[in-house]
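Here you get one chain, nothing else, as structure tokens; it is the form predicted on its own.
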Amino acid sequence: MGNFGQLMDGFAVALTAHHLMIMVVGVLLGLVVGVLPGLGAPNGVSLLLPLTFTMDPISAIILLTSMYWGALFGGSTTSILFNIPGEPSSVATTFDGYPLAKQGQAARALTLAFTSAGIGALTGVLVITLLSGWVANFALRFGAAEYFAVYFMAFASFIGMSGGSPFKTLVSMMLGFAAATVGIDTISGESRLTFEFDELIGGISFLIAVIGLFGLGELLLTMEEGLKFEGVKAKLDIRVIARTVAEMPRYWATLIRSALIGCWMGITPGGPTAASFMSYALGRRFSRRGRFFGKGEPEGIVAPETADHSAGSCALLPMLALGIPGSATAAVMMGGLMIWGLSPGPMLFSTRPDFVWGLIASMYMGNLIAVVLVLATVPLFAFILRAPFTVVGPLITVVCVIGAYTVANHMFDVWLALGFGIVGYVFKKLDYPLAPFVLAMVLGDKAEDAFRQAMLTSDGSPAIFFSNGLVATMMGLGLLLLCLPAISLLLKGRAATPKDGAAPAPEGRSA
């Protein structure tokens, strides 16, 4: 009841009409932000934050809470219109939201996507608001071996549920590995991988590759195709959006797993990104449906934005209970709260109540008006499907190329965003996944720290990884999904083998 009381002091302090219309502003601008390639969450706040120094704390974090809450949602905007990833988080929205809308459920597919976005919100600020004691403790015990585990479980869980080639699987995130090992490296201070180029020293931008594999190689593609838009054949209808929220109980279970997913993820060190995908491989494999995956099923629409949004949602907790950010956006955030004279952590909670619990309040108002604003600009989303493809791709090529420049303001950064343009199309061709590829760039830089840091403090004995009950079991759990191809195939060998003594299969049988 104490968590229950100070929630509503938090209220009387959101529910305000400067409050209220501060969350508008701060949605819609992340509407815009989340909307646009190269731009994202963390850059967003980031250009937004020297606006809130002379705000007093509780409005500018609502400001910029408010704004990545409009950025997350808006990254799902054109990951489903355009197969270009808004956020790197909506990449896995991108596998079957592109294909649904192809098909001419565009509003279908973007209410799929932002009513399991809001679902997934509020539960996870639902999460903070009952757990930020116990989660506040839980995360202490949290080292460099347990940062390990839970990135390890998440490349094993794409490989043991993918539900395709394993080999292929593995081929691209072997791929994504050395992509993320390109540029400093943070534990010898050494350059890898730059070839004398010194605009690879800060590594490879996540971002510009996503913009160059998914958007750059799907216009290559749809240019073989012979220049047809097949989303062209959208329609619209309030109906349309009203009878797809009603079919959201259908996907109950997957909601549940999902949610799970992504507060276990935001809590932990495994951010949206992992979320969203570990998620979506679950959602495959235990789907009744997972055949059809990546054809515009919507259960592989609710997976991951579930999770992606209870994520993002739980990132917060501990930055705002042990001063650990979960999530770049977070940790932009968290040097907010310092300029504005807090310090965040445990005694956070304590000294400033009004600021923690008012803050989340507003993550339930917040998360609200994105939901209503989002829906509502529904039609204007799919309306651009209308265009044809002559006027369309020239204008993703434009934002394309503006997403890639602005990463660094680089013109080798545009050049780079080409290549991996070209990869995406030889990828696509060759039947090989990407979303592997993707995975591996955005956690293999943090899984190798990780690994190093533990080894060094072991000095080198691997057992580290099994020195205590939880790093153990998420060890062991991401082994057991590692191995899950093998023992599948052993399995249909062994129910394919005939039993001893069975009577050999007549060759023929007479009529």
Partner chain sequence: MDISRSTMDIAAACATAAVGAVVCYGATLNGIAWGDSGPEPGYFPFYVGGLIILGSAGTIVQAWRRRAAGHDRPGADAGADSFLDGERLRTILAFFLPIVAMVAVSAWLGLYVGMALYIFYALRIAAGFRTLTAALAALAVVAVNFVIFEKLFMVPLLKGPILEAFGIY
Contents of the next structure:
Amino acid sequence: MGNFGQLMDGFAVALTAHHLMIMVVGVLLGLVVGVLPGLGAPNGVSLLLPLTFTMDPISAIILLTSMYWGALFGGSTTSILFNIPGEPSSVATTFDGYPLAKQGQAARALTLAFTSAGIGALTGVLVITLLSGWVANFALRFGAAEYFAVYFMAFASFIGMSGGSPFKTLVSMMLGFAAATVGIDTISGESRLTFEFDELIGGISFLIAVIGLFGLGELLLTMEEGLKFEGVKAKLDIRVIARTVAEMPRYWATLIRSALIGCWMGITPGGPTAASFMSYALGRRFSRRGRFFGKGEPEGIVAPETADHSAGSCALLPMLALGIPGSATAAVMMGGLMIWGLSPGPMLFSTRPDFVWGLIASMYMGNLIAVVLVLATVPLFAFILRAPFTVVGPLITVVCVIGAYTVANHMFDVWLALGFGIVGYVFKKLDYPLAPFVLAMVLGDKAEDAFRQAMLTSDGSPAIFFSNGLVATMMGLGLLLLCLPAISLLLKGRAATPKDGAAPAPEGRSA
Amino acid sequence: MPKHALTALALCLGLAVPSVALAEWKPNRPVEFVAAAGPGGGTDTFARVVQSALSKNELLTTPIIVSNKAGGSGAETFIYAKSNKGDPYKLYFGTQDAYVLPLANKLSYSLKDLTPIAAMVFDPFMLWVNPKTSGIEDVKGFIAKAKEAPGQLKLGGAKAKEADETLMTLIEHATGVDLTYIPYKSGSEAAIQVAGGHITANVNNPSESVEQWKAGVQKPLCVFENERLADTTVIADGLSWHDIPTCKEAGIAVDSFAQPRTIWAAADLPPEALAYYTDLFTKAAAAPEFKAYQQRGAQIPRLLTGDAFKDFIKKHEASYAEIYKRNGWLRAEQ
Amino acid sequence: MDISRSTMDIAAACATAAVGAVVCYGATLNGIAWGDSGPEPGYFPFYVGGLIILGSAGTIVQAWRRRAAGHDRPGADAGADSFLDGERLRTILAFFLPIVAMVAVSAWLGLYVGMALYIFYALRIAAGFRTLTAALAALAVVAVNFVIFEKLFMVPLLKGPILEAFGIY
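Following the display of the form predicted on its own, present the structure of the form predicted together with its partner chain.
Now the complete complex, all chains and molecules, led by this one.
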């Protein structure tokens, strides 16, 4: 394969001392950005952009992508330690990462996350290396209907996953859709659900919701339980890291499944956030240990992390090959490419192979460096957890408040985050699942846009969703995933003899 | 507050010795560029290119911070400007959206809340198709195809009821065909949909479709200008930008429809700051970084400042208002 | 001052139902029909609002039934059935109200002043550290944030009149 020859040339470009140093600096900066919930990878990368104006494009993109890897890793750290996702794509990591950390296994949880993230990222880069020529053409086959089918699959895999009250799941998901609707509608140009408030015309930021629901909501719960993080007295043991790395092969099935989902969602327009949710949901359904998900199950960390990072890497490919960014961060980098005088698009691979393959080679190196650096921070973070909550709590609060402000430099957003904090607290105590809310908020407006674009294209005929093999297959798979829980419920319902017809899910009650 | 005292002092000095005071205002703290588009969008790239031209050539030595306020199709930026009246350290980057957005939407800002500084360059619009999937090779073919099946030809563009859709209604009006507009989040997204054969055509700035042209999955049919573009460097198919006919000569009688790239400050900008920035951006427009940006995007180099820019805004707003009225897009209570 | 779980369940569901009603109303402003070429802008939001109301109604009914079935039974575990008691409410408010105060102060005097006062309060009053320790910690938090945001990443946080008077922008 010609690709490997070019990749070797790429390594020759990427593996200079200068570039390795840039990678280390980028990853470290990215870690800081990823840990702070408001900044996040897209902001961080756009903040670094001015620095790159005087660099040559290869060094510049290596700096930016390294920062991206660092931010992706950093985002998982706060998810696990404080239940605050530093990045939208690490929301799913909180589901099992935080419980595991609460059981006193913070170091193990972090190591699991970082190692599987590294494996996911490397898989993603490998896919890019092998399929770079093919992906551009494949991605061109995605019209509005295909976009919708991708989102539909993500939803379908998630629906029916949560065990609690179906009414509460419904309310949570629909509230997410409603929140995503606020702002100006792409298709009609009208403002929706803004009620003529200026503050709402830009829509409700997903990050604000997450900072409130997860970060502040969890702080309130912890406060109520009596001022302590449970189980943080775990002893700091470096050997935990080595032992956890050694247990990774045990999760091979989850790793492979998640990496595949991640690559798929990265190449198609699904993106890392949807990938991590879908991988978590499918992991819960198909893994033998699925019923332990949500209670600190290692596979519940491995699944979203692997998918998140493989999607994050793969998302760079449509950006380079088509000029269509697969994630918000990729959009910023694309802006950078244009300022450096490069035009992302199908011709970039032939006009600037040194750039493209240097970048791809740097992705291997950058991720390896990121894994090593981030594992080195595990003891540090485990140490932070040993501080008393009366000190850590206010610090986290300040981080949340600043984070909410930096999302768009609006004080209004901070108030909104406080509001979401109360909602998060009440919902958690009343066993409303938050995951459907988050997923609906991330994908809701995109799915609606794609649906309506498809309807416009087909003059209102829904046949467009089954008009070719690709979209029909995806819709079919989605429908299958959608019906799966209903079918298994039906089978189960027939087997068991229900005492109380109205209560199909008793385990959610006792909490 | 000392800031106001300083301003007052500066104004007094300005009255006494105007020329000296006008020359003396200089930013002494970071300047914020607020782009009315998300990262990677056209306006964002514009703001960042200006930023790089200014800082690389040391035209502006204080730090420049670029931030994005893309909400409400960019309206968020100008609403933000309204709340920063008289602040000379915040500049707002946009297109015609600054004065066109309030035409169709009920927004809490109006043109009165902004001080126009400069239009640095104009982006021409072109009509694009994918010749392979649509079988359309020129404007005649396009019109014929559109007449064949009214309402069946799908034309994509960025957002709804903004420049792209406006231009489509102009095409319809000029040729009497009936097209269906499909809005996407960005112009490049629409371009990819055309390249993939999912829709037939799109209207777009050259920069967002040029790579698809080079790859042979898009082709420019005509440019919505009164004269052909100047650049004669061959881009693809042995053609240069200059070889693309104007839409008028090819059979779509639409006048020049270029998109200005504009820079604004909030209302009540001190006059000495306005003078400083006018001078600064005039210099920036001549910087090599900016020239390269212009050439890449096949843009029309036309710098407007001061009264010329104000006149342009008045005319441009009026022409949009007229089109909006015809399309029934003007907001209700006008 | 005890709030039982089922009361809270019903209260929360009423609140979500109200949100649903607002969403439905907002959607009607955009048109809720299914036109010739697909749905109008308010179509999906309208049904989303409707489903919120439906789900909320379901939750209310469930909570009501549970209440009728279990609440009057003697010997039921009061702790498990309680959402919040007076003491816990006080703990929560003691934690949450200062945060609200911090945000209010920040909106007025800038984020740095807000966070300094809040950290000082939290460490001095809530956690009982010595005045000097708390003040130093507050200063350290401000300094670290200032360096990270203003210097390293050049993200200007809200300064407010006090810092501007000192010439820090």
